[in-house]
Amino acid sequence: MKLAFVGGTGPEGLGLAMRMAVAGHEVAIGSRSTERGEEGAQTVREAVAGAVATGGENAAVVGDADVVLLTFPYSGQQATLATLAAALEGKIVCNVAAPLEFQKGIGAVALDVAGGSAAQEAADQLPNSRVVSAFQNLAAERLKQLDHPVEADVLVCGRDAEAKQVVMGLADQIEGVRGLDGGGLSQSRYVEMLTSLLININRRYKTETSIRIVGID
């Protein structure tokens, strides 16, 4: 499959990039200037040997994909999804954002969202995409670690079975890692909360934590 990632030039859209491109998929990385998008781009087919990764301005990496990734941060979703909702009907559409800030002698702080989480507020603003949430609980380093496995279960929530399976899919091509059904969108407000608990934790002991459901053959 071709998959965009819409402000794919940070960490984590990066990281997932890498990882799709050893399974073999095409990825477009996308950002604000045509040049980052570019960057990027190289970023990944140096990393990865034989990666088919473009690069450009994020309109014109959704175009032709059969999945785009939305891997901005939560802050700039709203304004992002409003000059992108024409071009991302129909698609499915993966929303990595975890509404979260960062507070002196706290750490990371989930925040609440009036739309009760960041993939239903993307859902609102997009009624012709098929929305689901996955991957905000993967640590960026470690996704870009390409040599180990990342061994973490990632929790998939939308209301589109269809949709959901594609992604799961996807994330079970991450080796370590397993995609489970996440139930419907509300439920991705405690999936996006338990990203700062992750990154409270990782700066207590110096790690890269990721989570895994037991009892689940």
Ligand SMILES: NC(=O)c1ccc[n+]([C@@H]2O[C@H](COP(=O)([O-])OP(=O)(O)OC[C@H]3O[C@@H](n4cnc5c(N)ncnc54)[C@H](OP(=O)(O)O)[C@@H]3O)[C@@H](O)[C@H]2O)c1
Second form
Amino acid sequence: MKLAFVGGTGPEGLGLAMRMAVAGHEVAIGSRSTERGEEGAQTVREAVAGAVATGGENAAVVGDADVVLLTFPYSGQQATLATLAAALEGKIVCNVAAPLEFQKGIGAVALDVAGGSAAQEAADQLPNSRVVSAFQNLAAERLKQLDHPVEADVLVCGRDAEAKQVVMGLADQIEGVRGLDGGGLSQSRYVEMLTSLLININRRYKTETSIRIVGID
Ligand SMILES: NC(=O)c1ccc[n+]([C@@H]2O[C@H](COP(=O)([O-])OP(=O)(O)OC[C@H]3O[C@@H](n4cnc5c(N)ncnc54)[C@H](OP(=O)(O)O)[C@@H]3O)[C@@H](O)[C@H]2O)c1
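Can you now output the form predicted together with the named molecule? The one shown was the form predicted on its own.
Up next: the whole complex, starting with the chain shown before.
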């Protein structure tokens, strides 16, 4: 498949793109600047031997993608999706955003999102796209350590069962990761909020944690 990463130049987008390139997918790194997108693609090609990775402006990379991953901060979501809505019509769009802010003395604090979750707000803005959410609990630094398995479950939320299966399949292709059906888009709120908890645990234990769901064989 061809996977495009909107805001793919940050650590999370690059880490996921590297893992997807390892799995044999073609990846396209999107950015607000053509140059940064191309640099991101170069980073993926240098990290993954044989990777087919291109880069460019966000609007340019999503056009022929089978799945588009949104890997930029929640603060830019509304404005970015407004410009991309037409290009994303009919596509599987996977939101990776975990809305949070950092507060002195506390650390990461999950934001109360008006629409329930970043994923629900994305779905409201993209009524003609097949919006799911996933990967919010995978730490970028762990994704980029390609010689180590990630060791995590990825909860995929959405109302489009087929789109969820596609994204669960992508998660399964990351070494050490299992994709699980997290339920409807309203459940994404809990998955997104967990990221703040994990970031604070990571700081305390100086590592990169994730989640495993027990009891499912
Ligand atoms: N980092 C992690 O470990 C981690 C883990 C789980 C989930 N996430 C989620 O994954 C997403 C990406 O995380 P990240 O750490 O890679 O983020 P980031 O480095 O802050 O941002 C990623 C890219 O998004 C673009 N961007 C920044 N602000 C933007 C805006 N206002 N509008 C549009 N594009 C903007 C930038 O690319 P250009 O300047 O090239 O356009 C930037 O390189 C976030 O939503 C985060 O909550 C991150």
